[in-house]
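Coming up is one lone chain in structure tokens, specifically the form predicted on its own.
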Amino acid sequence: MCKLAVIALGGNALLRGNQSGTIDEQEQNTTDTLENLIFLLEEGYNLVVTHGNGPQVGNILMRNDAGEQIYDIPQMPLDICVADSQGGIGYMIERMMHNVLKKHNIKREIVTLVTMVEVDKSDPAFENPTKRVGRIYNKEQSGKLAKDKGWEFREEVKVKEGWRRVVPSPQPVSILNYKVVETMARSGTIVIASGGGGIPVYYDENGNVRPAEAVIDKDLAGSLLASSVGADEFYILTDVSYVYINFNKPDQQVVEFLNLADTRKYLAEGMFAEGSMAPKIRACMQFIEKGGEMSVITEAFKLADKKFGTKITMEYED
């Protein structure tokens, strides 16, 4: 049976920090990243691709805001904005993938799925919203929106008198269409799914699917997706070539191979910063704990060069 890998595109895989975010920039970054996946296809892997959506969904929210203020167009809720970003980014990845495969004379079907991800409405995250989304408002604007829409705001540290909306970031519980993803992926179709962490939904008391005004960590959702479809390997493509311990200290050290026990120990010691590397480490650990063979964290454009990347397994690689 062909090996199955789930690839999570993040960091500069789609958009680099020094770029304005034009479609030309995003398409070129996507193409460069997808070129690095070709070796997996040539080695016979089946692929599922997932991706982040932070800058893109932020822009959608700001367009929402401008449309309401200028043209009186009703704002769409956060779940619709996440779905919009899944469709737009998925389309871009799918189209660039078609062109990359054509260049390498590889024939594979590609499909993008708008993906719902279940969360638990009793998750403590709903009592403590922390994820900042959308534009920055002044105190008067944020106060009015809090009153009119019930939104919560937190003061921005780097912007004087700036306030930004915060939403919960609950744990993903299940990928609603993972069986479809697995069936198609194992048949050889390249599946793009669970973008931006998925659209957060929950089941109400009647068993109906309801939207949750929240966002899900894309790496944790990617890890859950990888475990759900029985993937052998899980890759997180970001903007660093390796994971470091003692990062930015005189004794900073690259780690190329980590076993699960040492990874858990370093995480407990605070070696990985919250808000950057720690969520990625947790996602990789969860995949290994659920039976995955290997997780890899590496730079988006260096995956094909196997000398790069930190590999996490149950035990050390020989």
The other form holds:
2 protein chains.
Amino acid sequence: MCKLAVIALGGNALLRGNQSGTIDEQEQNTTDTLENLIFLLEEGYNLVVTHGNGPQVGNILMRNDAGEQIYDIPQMPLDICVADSQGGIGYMIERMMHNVLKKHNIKREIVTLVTMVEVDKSDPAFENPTKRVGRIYNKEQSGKLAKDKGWEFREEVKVKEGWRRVVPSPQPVSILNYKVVETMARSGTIVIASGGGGIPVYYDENGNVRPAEAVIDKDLAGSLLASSVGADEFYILTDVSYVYINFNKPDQQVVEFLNLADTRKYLAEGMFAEGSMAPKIRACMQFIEKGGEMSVITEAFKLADKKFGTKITMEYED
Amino acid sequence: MCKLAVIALGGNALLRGNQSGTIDEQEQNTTDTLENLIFLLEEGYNLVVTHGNGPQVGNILMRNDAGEQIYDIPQMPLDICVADSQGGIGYMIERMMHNVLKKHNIKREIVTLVTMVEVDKSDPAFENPTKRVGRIYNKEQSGKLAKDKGWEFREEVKVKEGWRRVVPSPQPVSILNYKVVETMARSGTIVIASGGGGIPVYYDENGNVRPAEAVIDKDLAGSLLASSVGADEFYILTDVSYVYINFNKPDQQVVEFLNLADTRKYLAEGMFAEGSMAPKIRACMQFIEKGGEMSVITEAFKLADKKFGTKITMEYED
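Same protein, different state: after the form predicted on its own, show the form predicted in complex with another copy of the chain.
Full complex below, order starting with the chain above.
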């Protein structure tokens, strides 16, 4: 059976920090990233691609705000905005993938699935919203929105009178369509799924699927997707070529190989920054704990050069 | 083999003319519409669902305009806006379908595919853009946008100084992922695909897939999808229970059954209004011409009551 890899595109894989977010910039970055997946296809891998949506869904939320202000168009809730972003980004990746495959004379079907991801309404994250989304408001605006829409706000640092909506970031529990993703991927189709961490939903007491106003970490959702489809390898493509220990300290050190026990130890010692590398490390560890062979964290444009990247496995190779 | 039906949801299936477009309205209409598909599932049909996106993509375009005005966020091109709408609407239909199936104790996988549809760049529609999209501008604004973005504009009637962007509405040539749609649908999965007529793309001289700034008629795309997957039946759900001949004339007459020859004759005689019933009739005829058994035009909330609806077949039944 062919090996199956799940690739999580994030950070600068789609949009670099210094870019404004035009479609031309996004398409070029995406193409450069996808070029780095070709070697996997040439080695016979089946592929599932997932991706972040931070800048894109941020813009969609801002446009919803602006559309209401100028044209009185009803704002869509967060779940619809995430779903919109899955459509737009997924299509862009799919079309760029068509063209990259054409260049390399590789024939594969490519599909993009809109994906719901189940969360648990009793997840403690719902009591403590931390994920900042949308635009910055002043105190009066944020107060009115809190009253009108029930949104929660936190003060921004570094911004005078800056308040931003915060939403919960619960753990992903299940990927609703993972069986379809697995069937298609194992038949050779490249599947793009679970963008932006998936659209968060929960089952209510009657078994109905309801939207959760939340954002799921895309690497944790990607890891769950990888385990659910029985992937062999899980790749997180980001803006660094390696994971570091003692990052930004005199004894800073690149690590190329990590076993699960050492990774867990370094994480417990606070070697990886929360809000940055730590969630990626957790996503990689969860994949290995559930039976995956190898997790890799590397730079989006360097995946094809295997000398880069930190590889996490159950045991070190002999 | 189970029968396969393609259902095109349009008009008031998702949003009624007198509604403002809140998510609650859209969800309730969608649920009411999907209830009318249950009898097909109970008869053992496999289903592909496609849908319009007029009000939703109109709002997305307006929000893009507003977001640029207030926050200087780069506007996304039309193809991305259509893709966004496929994500949001597809997710909404998929989630409502989950809950309707739950109520009826029916177990099926449901997936939403982001779908590109090929058009021909030499289609004469590209020389004569007719489809109005986005907001109404005044003459000065439209002149600036025509210069800055290369958009074409037409004057609105009934509006003082009203100008609207027009884009081409070319014929759909092929559905890029129809094979995947067919495979999944025939395995019993309910597939939601080709929303808003699909994201229009074309193959350039190098075989690369490029976006076409255009809008494809959703019923024509739905008909092509139905033929491509070898569907037996094609349903267009709209806001009338029947097709009429001599509509709004003293001898107005409901038609419940039509054969292909009579349908073609009535169409040639101008019995069906352009911009309204005529494209739906053409979509139904094309499906029959390519070997489909039956096309049906009926009211979204009345499909389950088979006494409603105009049925178009190759020959009248004896």
